[in-house]
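What follows is a single chain, given as C-alpha cells, in the form predicted alone.
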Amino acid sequence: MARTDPMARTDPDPADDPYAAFDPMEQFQGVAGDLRDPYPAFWEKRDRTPVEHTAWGAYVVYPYELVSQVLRDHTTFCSGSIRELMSVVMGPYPLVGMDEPEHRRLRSLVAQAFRAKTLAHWDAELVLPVVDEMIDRFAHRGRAELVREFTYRYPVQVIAEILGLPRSDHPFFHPRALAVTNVAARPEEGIAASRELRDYFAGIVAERRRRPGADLISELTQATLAGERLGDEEIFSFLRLLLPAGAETTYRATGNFLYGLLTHPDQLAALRADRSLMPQAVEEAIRWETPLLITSRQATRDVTLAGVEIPAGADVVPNLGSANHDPTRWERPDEFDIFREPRPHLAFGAGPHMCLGMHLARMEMATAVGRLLDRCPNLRPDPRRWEADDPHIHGERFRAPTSLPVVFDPA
C-alpha cells in the first residue's frame, strides 16, 4: 500500500490550525457531566416506562425486545432524523441516515470492500503493525496511561492505513474527524471540518480513480454492482462517516474492554492464559459498556409500542445501553463477565443498518488487547495513579474510561 500521495496535505502548523486546541478527551460529556453509571436509571425505565415520552418530544425505548423491534422494522421506523442531522457534515449520502431502497444499493457497493478475506489481510498487514508501533513507545518503561497513549491513538491510524492515507496527514484529519462527530455540540466547527475533509478526499479519490492501489479508497472507486459505480459524493459521504466512526467508537470500546479486565483481575488472568476466550470477551465488553448508548429513528406512521401511541413524524430513540442490560435476556446484566454464555446484543444495532464495520471493530479490539498481554507481561492497574486519578468509565451518550494508568514488567 502506498504511504505517500501526490494530493496529500503536509502537517498543519499547530499555531495556524483551528483544531489544535480541540480536546478529544472531553467530548460528549452532555448535560449530565461526569455520568458514571446510567444503568440503575435504565432498570427503573424498563419496569415503569418501557417507552418514555420525554419532555423534549421524543419517545425513548428501553427494553431489549422493543429496541430490537424498532431497529429491525425499517418501514415503520426510518432513519430520516439521522439523515437530517448528519447530512450537514457527511454530505447528501450518509449511509447511517439512508432508507431503502437507496440504502441497500449504497451499502451493497460499499460492503464489497469489507469482505472476510480483506479483513484477514488488514489484521495481519495493517492492524498488527500499527498496534505494535504504538506499544513500542512505552513497552520499555514498564508503565503507561493507555487511553492517551494507546486506545485513543491507534484506531484512527488503522483506519488511515486501510484507506491508504499518508501518515503525515494524521494531525490534519484526526481532529477534523472528531469535530464532525461532535457537530451537535459544536456545529460551526463540525461543518467547517466537514468541508475541509471533503476537499481533502476529493484529490485522493481523483488520484485513485486514475491509479487504483490496494487500499480501501481504491476499492470504493472501482466497486460495481450491476454495472453501476459509486459517485464521488457518495464516496465522500462514506469516508466522512468511516473516518470518525472508526476512530471514535473503536477507541471507546477498546478502552471499556481494558477497564473491564483491569478491574476484574481474575478475568484478566484467565484471558492471558487462554486466548480462545478472546471472542466472547470482546462481545461481553461491547455488551457491558456499549460505546454509544443511543441511536435515533423516526416514526413513518402512527404506531403503538408497549401501549404508548407514537404519532407519525415523531423521533424514536432506541436505548442500546439499556437493551444490553435487560435482565430478561442476561443474568446479572450490569456485571462484566467474560465467562457468561454469549448471546446476541444490540451494540452494533440490528436490521438493515447493523454496523458495517462491526467485524473490523472486533478485530481491532482483539488484536490490541492480545498484543498488550503479549508484550506487557503482568499488565495491571498502577495502584498509585489509580488511587490519585480515579479512573472510571463515564459519559451520558458516549461511554469511555477517563484514564487507564497501568504498570507491567518492562520489555
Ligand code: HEM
Given for the second form:
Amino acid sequence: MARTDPMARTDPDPADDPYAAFDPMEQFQGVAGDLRDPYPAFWEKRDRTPVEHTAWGAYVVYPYELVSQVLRDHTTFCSGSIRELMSVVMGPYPLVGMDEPEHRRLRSLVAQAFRAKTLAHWDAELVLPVVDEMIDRFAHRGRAELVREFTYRYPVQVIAEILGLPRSDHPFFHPRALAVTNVAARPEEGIAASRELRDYFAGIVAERRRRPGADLISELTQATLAGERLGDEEIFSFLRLLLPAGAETTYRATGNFLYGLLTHPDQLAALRADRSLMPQAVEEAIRWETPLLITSRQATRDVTLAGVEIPAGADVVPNLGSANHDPTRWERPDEFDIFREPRPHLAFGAGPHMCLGMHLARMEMATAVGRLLDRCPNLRPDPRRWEADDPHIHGERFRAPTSLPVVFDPA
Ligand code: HEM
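Requested next: the structure of the form predicted together with ligand HEM (the form predicted alone having been shown above).
Let us now look at the entire complex, which starts with that chain.
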C-alpha cells in the first residue's frame, strides 16, 4: 500500500494544545468514577474473600501469591478475554492477548528489538532529547502543570522516536496515537485512528524492509527465529499495541511518581541530593501506585482457587494493585517510601506476558524525573493551585494524578 503524504494532512499538532489531547481520557476517568483510594477496601478483600465471585460473574483475585499464581499458570488462565477486547484496535495479533505456543513465537521475535544495548542507545539518543525539548517549553516560566505539559505527552513522543518516524509525520502520528490510547473513552475515534495508523505503518514497513535503519521498525522487519520472519500484519498489530502498552502506562507511572515525591518533600529532597536512590524510587512508585490496577484472564477448565470453584470460561481478574499492597510482603504497604528495600512486585505482571517494555519504562521514568530535578531547581507543589485544583491520583482500572501544578526557580 502506498504511503500517504503526511505533509498534506492538516491535523493540529497536539503539542500546541495539550488540553485537547488530555481531555478525552480525563473525562473517561470521570465517568469511571473519581476513586481516590481503593487500597483500604483491598485489606478486607485479601482477608475475607481472597478470590471474590462478583455480582457481574467475574472472579477477582487479591493476595500477592494468588495473583502471581494466576499470571504464571497460563494453561489454566488464558488471555482469551484480552484478545477479544484488543483485536478491534490492535488487529489480529495482539501480543498481550495471545496464548502459547503462538504467543511465545511472536514474543521471541519482537523481543529482539528490546535488547539491553538498544536501550542504552534509546536513553541517550532519544529519551533525553525528547524530555529536554518538553522541559524547554516551560523551564523559563517557573511554573507548570506537569500532567498536561509533560507526563501525558513525552511517552508518545518517545515511541515516535523509537519507531524512527520522520519529524514531519509527528503531526499525523500524535493525534492518532492518543486516539488509540483513548479508545475506551471514545471507541469510534480510536477504531478509526487504528485503521489509519495501520495504513500509515504499511508504507513505513515496506520502506524499512527495502532500506533498514537503526530504528525499532527496521529491527522488527529483520528479526528472525529459526529462519522465519515477522509478517506484515504481525508487525502492524505490535506497533499499535505499543501505543497503549508503552505510552499510556508510562504517562500514568511518571505522574504517580511525581505525585509521590511532591507530597513527600523529605523524599523529594533526598532524591534530589542523592540520585543513586533513583532506581529504588522508580520501583517504589510503580509498586505504590500501580498504573494498571487490574488485568484479565479466562479459566480454560474448572479450577479451585483458595477454596473457590471457578468454572471453565469464567473471567478471572488478577488485581495487581492489591497484590502490590499485600502486607504479608511489604510493611506499611499503603505508604510511599523510596527508602524501603525493593522486592519484586507485580506492576509489570508475571509469567509469559510479563511486560516487554519494563526496562524502557523504568529508564524513561528515571530520565524524565531526573531531568526535571536538574532543570527545575527547587521543584515543589504550587501552593495556590494545589489548594484550588485538589490534585489527587484517581481511577478504578488505571491510576494517574488529575493534575500536578508546580513552581520552581526559573531557568
Ligand atoms: C510503568 C509502565 C508500564 C507498566 C506498569 C506496564 C505494565 C504491563 C503489564 C501489567 C503487562 C502484562 C499484562 C498482562 O499480563 O495481562 C504488560 C505487558 C506488555 N507491556 Fe507493559 N507496562 C509499562 C510500560 C511498557 C512500555 C514502555 C512498553 C513498550 C514500549 C510496554 C510494552 C508491553 C508489551 C508489548 C506487553 C505485552 C507482552 C506480552 O504479552 O508478551 N510496556 N505491561
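Numbering follows the first chain given and starts at 1. Keep in mind it's a predicted model, so treat the numbers as computed, not measured. Take the two forms, superpose them, and find the largest set of C-alpha atoms that agree within 1.5 Å; that set is the rigid core.
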Does residue 171 move appreciably between the two forms, meaning a CA displacement of 2 Å or more on the superposed rigid core? yes
After superposition on the rigid core, does the Cα atom of residue 142 shift by at least 2 Å between the two forms? no
